[in-house]
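Listed next as structure tokens is one chain, alone, in the form predicted alone.
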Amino acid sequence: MTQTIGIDLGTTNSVAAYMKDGRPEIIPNLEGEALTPSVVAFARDQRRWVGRVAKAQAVANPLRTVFSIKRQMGRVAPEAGAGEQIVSSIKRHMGSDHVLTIDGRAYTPVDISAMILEKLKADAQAYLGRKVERAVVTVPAYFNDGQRRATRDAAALAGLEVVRLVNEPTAAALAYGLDIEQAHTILVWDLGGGTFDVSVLELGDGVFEVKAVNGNTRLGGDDYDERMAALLAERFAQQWQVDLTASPESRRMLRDLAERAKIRLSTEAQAPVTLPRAFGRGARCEVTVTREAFEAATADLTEQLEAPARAALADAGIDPVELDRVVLVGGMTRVPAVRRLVRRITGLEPYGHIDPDQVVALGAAVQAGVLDGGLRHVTLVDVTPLSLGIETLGGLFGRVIDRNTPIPTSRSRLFTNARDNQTVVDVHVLQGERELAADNMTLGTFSLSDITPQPRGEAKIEVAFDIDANGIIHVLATDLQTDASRRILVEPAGAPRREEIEAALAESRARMDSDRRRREEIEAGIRAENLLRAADDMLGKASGTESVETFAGAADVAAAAVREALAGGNGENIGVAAKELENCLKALQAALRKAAAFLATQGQAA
């Protein structure tokens, strides 16, 4: 008998569990802990280690030694030559083509990561005596489509089919929810070690419903690390004249004492630091760095997680005082000046009576007891955290489906051909919150053919979008005159790097005014052309009749100031222009009716 298991596959650590008796449990690892560290290492031998042992023995291996491979998927290969920085910070690479090179022998972020799904399916399977072959895969709530498909790949390299993927901080809420009976409005706040996730729940009856999501996906515990890390350098270098950036091997202890001094600050007000007598030259060096010191060298990093979580509560039409709860998840919620922070900011003292390192694999394992029959009374419905739509006339973005839209869901809408005669559309998928397109991420691209030729703006061209309940994108073009049809799955090497998302919803809204005005001068000019050619078309059939000539006169004077306006391109003067010519081709075409209403009469009375 098999049954589906819940994973958090984490930057810093990954977490299985399962459900027992209708509540979620953590599954120990082989080591008998529920953490398992998100490290792969290699030796020269050929030999490969996993969680707590690959960790232990990578300062004496710092380049066989592979730390956050979540956080480099989806982000740009490093150039070459960057071999160290590619072992020592590798989970936003999933999703591109980046290849990470030891020995020798190529890796992809796909093949890191199912090494770690490998070994927490053998542990499970060991732990719950019976085949592990299904599960429930949790993932960033900003993880595009790309790492989305990545991380499918991974884990049936592993030998696992991911039945769903469920965002992080959605995860959370399922396993919190379970012992919520009234509605209740929540905010997650999902600090972790590679990502920074804000997601607004409504729950109440058994229904989990994602109001909003945002965040920041370049912020988690490795920058704050390695803001410790440089604080302590500088430390060890004033007091004790040793340089701890001279050597791979120094650099990698020095990460892993910065590590355990955030953590103890989070609990004490300050920390000794003592480095290895083989770092310090024989001698017992060591440093203190107090919580003070911590929080003023990461003030700036605390400061950018304030704007995703008022974001999030605006785009779900929430204010703080509505909120009921307020969850953290995340080992980096601990820090005491994040937890000040979410005070702040919601006025509620932050409930926390699950482990955050270990909650939204127990979501994620609820998740799986409602896919395999065991919970009936829970219903997940998760959004899209950015707007999907194509390129249309003038390098416009055409929203098909909005951000924040409850996913799964299908959308269309209706273009037309931009050029007259026109057998082929070519498609230009995007995703993205500005208003051109050219400022939107490319999804993909493929050309709809054998449309019926036809007169510019014609052709009815049905462009469908279907996100499924991983958040996983189809797309479909149909030629609704000849049901010519053309279907693209979005593909990971095409599809936005994951910094990208992030960026993308700052930039909108930094240039949510300039772009308005600048999709009104195209739209403008758009309108000013049409009108053109249907003033082309009118007086053409005004020509060489009398009755209308005063009308037809006053259109062609109206056109001729309209090309001049669009050769000027001040989209002001193009509007003003455009609606005069639009009031004189009314004026004309009821001039025009009324005359061949009159000679409809004369021709009867004939």
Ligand code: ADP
Given for the second form:
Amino acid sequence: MTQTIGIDLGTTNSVAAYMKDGRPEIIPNLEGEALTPSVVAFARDQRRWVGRVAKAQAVANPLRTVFSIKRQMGRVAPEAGAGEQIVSSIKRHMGSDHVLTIDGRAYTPVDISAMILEKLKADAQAYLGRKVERAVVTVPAYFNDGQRRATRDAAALAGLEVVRLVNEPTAAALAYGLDIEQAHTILVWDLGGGTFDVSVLELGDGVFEVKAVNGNTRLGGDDYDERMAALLAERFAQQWQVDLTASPESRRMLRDLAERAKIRLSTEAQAPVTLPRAFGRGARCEVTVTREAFEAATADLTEQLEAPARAALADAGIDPVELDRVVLVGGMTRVPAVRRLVRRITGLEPYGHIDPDQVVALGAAVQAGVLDGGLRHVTLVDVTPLSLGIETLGGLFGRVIDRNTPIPTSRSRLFTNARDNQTVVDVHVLQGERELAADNMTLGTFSLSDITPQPRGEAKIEVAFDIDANGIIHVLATDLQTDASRRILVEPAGAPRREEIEAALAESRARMDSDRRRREEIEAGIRAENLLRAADDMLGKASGTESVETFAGAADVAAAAVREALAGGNGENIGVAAKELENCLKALQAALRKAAAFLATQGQAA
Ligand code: ADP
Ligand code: MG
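For comparison with the form predicted alone, would you give the structure of this protein in the form predicted together with the ligand?
After this comes the whole thing, all chains and molecules, with the earlier chain placed first.
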């Protein structure tokens, strides 16, 4: 039996988690992140993006990018367009359901949700190095039968059996261990991207019962983003005479800037916002928003949170003083004004120390662990099922122990430093048969520090693998010059079962070519997106000399081209555009360095 994972299929973001050594842990996606934006984009050449890349290309492809599909799950109804249109038409047609037609193909909300779940599943398999076929999936406590059925259907389409649907607030309580702690009356305050849910839970016989739910399915972070966007649009118009509300592209970009500024204001008193040059007609336009101004502009939204919370308490027949715990869920509960309100209403310091946007998925994993019976299969293998090794220079897989080696066994290999004077090596332990490290399964990572600094290729680092009779893998890395060493242990629970290995091998053989192409495409997308981020960062700082301005302008145009290419979906075009952006960034970097050096000499002269 394969391990059951936990999935929070969110309106804005989705998250997967699993039980590891009795504790819930996040399963990062292929991009290395905990949160996968619940966004699906249809590029113009049939290519589909899900997650971060889909969100990033939305500026260039707003009408073929689908956000917030969860809102429509399980509703029955006619038709609509795509992208922004869908979202706005849904607002008008609440209670009716939608089919979106893209390139003549009709997609239901279940289809779109399945695409998100497919990515979560695929990424979880890649991360865990084994098949994932079963999941505990969370749903809002108020989801009706139809909506719950639709969620199951979406999972089935994605090849996942839903072993249980769990209410989101219950999952959050489980993540905090409130069942074990015997906290009896709990208020869960969930403010996400598009919805606000308050639930009152009562623990009885080790099971949480939902006593009351209330909230607002039309209120969430998006509304705050909208207010921030309006603020920004006004300031850019006033200070820089740019109208950012004119096109769908500039509106989407404005929303991205707004969200980032909002997030920044959760920890800082003010947020500077710089416009991509393409939108500022080549000029570097910046405005600043203070937390105070943002709070003033959203005070009425925050106020709207109070009535549903009080109503939920009243419906449950509970006075705030009777609450044992208050739990915060949803990224928006990081907003200081929201926390202040929770404190004021409940009189309690809310629990928010588990990442509020991950807590539901972690709780789903806890439930999955319970359903798996806590019975972990300790596989007693007599041979190594797959080759073991570490990642070496250029992302290659360096085999240390070959597949089918009888165990117990131990073997070591010498590796060296990739860079001059390197003092830390990161050891990435992998298993698999593919030539690229990235194509194999990660068993663990650790770093060996305090290596004697030496020219590239001179250090002697011995990596020893030791597999005992129980299949437990010990990996020991030693700097032979100093004898400094670090070791890690890989538990047998991490080892795949026999049939899974066979299946994985067969599948990897059968899918070798398409797998590789797909991975290359995905990697090109991720690389492009990373470049876009680097560009954003750099452009935010780029001002000063004329040459900096020129190169920044060019980089900005190149960044727009990358977004455009992502929207087009063609791998080759993405590669070309990304390369161009990379070159522009290098040129910009050089110009920035020159400008800095120039300033320094000016400083000395003065
Ligand atoms: P959902 O449950 O709707 O999928 P999440 O719980 O992931 O959503 O919350 C997403 C919302 O949280 C978005 O509006 C996002 O901008 C917001 N958010 C995330 N982090 C922060 C932060 N640090 N400060 C303010 N808002 C945040
Ligand atoms: Mg959520």
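Residue numbers count along the first chain shown, from 1. Whichever C-alpha set is largest while still superposing within 1.5 Å between the two forms counts as the rigid core. If you're wondering where the values come from, they're calculated on a predicted model, not measured in any experiment.
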Exceeds or equals 2 Å, Cα of Gln422 between these two forms, core fit: yes
Rigid core superposed: Arg105 CA moves 2 Å or more between these two forms: yes
When the rigid core is used for the superposition, does Ile26 move between these two forms (threshold: C-alpha shift of 2 Å or more)? no
